[in-house]
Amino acid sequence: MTSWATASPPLAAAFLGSLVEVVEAFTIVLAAATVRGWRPAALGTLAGLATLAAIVAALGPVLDQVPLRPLRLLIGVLLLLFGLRWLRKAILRAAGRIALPDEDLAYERETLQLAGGTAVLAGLAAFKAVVLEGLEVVFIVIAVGAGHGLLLPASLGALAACALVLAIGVLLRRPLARVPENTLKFSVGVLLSAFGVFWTGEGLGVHWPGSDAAVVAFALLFLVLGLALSRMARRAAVTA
């Protein structure tokens, strides 16, 4: 039986990672709905969700056929690359080297692009947003949940993020600009990098002290490292 201590890291990683992606997708869907009404936006969204469901259904049997150790190694390397990319961008944004995400600006840009288009174009924009951002959610869920039978808590984390964004978005009917997106990306970068090191070691046959609890130690290590690099980057930006 999976314990809460074992299930909480993948659940948290999937929740935070999905939260970022769903906020970005919701901004585009909201822009499509504002310009051309909720019908094409809803149809595009449903088509995107159906596409994602088909992809997940197709991936399940494939993953079952892959030997566990090579699967863990592949997922570990991809997670590490993915997590370090998020962490790097979050650090540079915190230091002012690259612009912070702005959902209000993204909403205005999408609205302007869709203003001269048709309802079909608005539906396609919603479809594309859901599929592209959703694929990252699917990757995060599979990556943090595969290998140790933790797909259920990871999936629950992703579903909770989707439900939260949808509920707040429907209630406010405006871009979720106040979501601390860069802080979330920093947190997700820390968690995914930690899982990446853990799964890479597992794939190489390393037996980590403390078993699954080693993920927490790696997360703390990346957190300290990320905060230190962020402070150094800010100081460098001030003195430059």
Given for the second form:
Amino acid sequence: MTSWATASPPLAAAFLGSLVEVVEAFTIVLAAATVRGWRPAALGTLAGLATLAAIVAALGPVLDQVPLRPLRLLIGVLLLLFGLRWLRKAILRAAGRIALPDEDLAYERETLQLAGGTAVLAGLAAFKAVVLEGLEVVFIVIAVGAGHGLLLPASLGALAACALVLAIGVLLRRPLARVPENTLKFSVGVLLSAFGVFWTGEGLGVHWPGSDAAVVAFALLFLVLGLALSRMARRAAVTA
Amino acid sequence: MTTLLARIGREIAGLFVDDGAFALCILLVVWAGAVAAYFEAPSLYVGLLLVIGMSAVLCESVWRALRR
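Output block for the form predicted together with the partner chain, input the form predicted on its own:
What follows is the entire complex, opening with the chain shown before.
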């Protein structure tokens, strides 16, 4: 039986990471639906979800065949590349070095692009958005869950994010521009970097002091480091 | 379809790499850890190398971006 303490870090990481991606996908699906109606947008979304399900179904048995240590090392390295990249980007965005994501702007741009197109084009746009953003969700779920047999809580976290965005999006029928994407990316970057260090170490045969609890210590370290770097970057931006 | 597949391929690569030097530094730290583990360095040292190495890579990359 998986304890709540063990399951909550991957669940939280998958939930927050998926929230960011699902909001981005929702913006494009909404633009497609606004311009060409809900039917092509819904069909594109369903086709995208079916493609993602096929990818997950194909990957599952392959992952089962890979020995645990090399799998942990591979997942750890990918998590480090992915997580530290998000953390770095969030720090630079907070300092104004990179533009903040703007869902209203993305929605307007997508609506303009689809305005002259057909229903098929709108469906394809929804399909592409769901597949591309969904691939990131699939990666996050596998990366935080597969190394320790925690795919179920990680999947639940991702599904909860999808349900939340869909429920709010259907109610509001407008882009979810108020979601603090950069803060979410910062938090997910912290969590994924912590998991990345942990799994890479496990893959290299490191016996972490405190075992699984080491992830929490790494998360605190990256949180403090990330906040300090954000502060330093903002100061540098003001004095420049 | 080919364009879509190419875009998906680019997106997947882009998930992990957007600043080549940053990605390379991360891989170098992992490689150093692997070398240390291969030569049977104490487990804690390998772990410390990873933790300190990744923190240093992040600091250096942010610092480099700010100086641009």
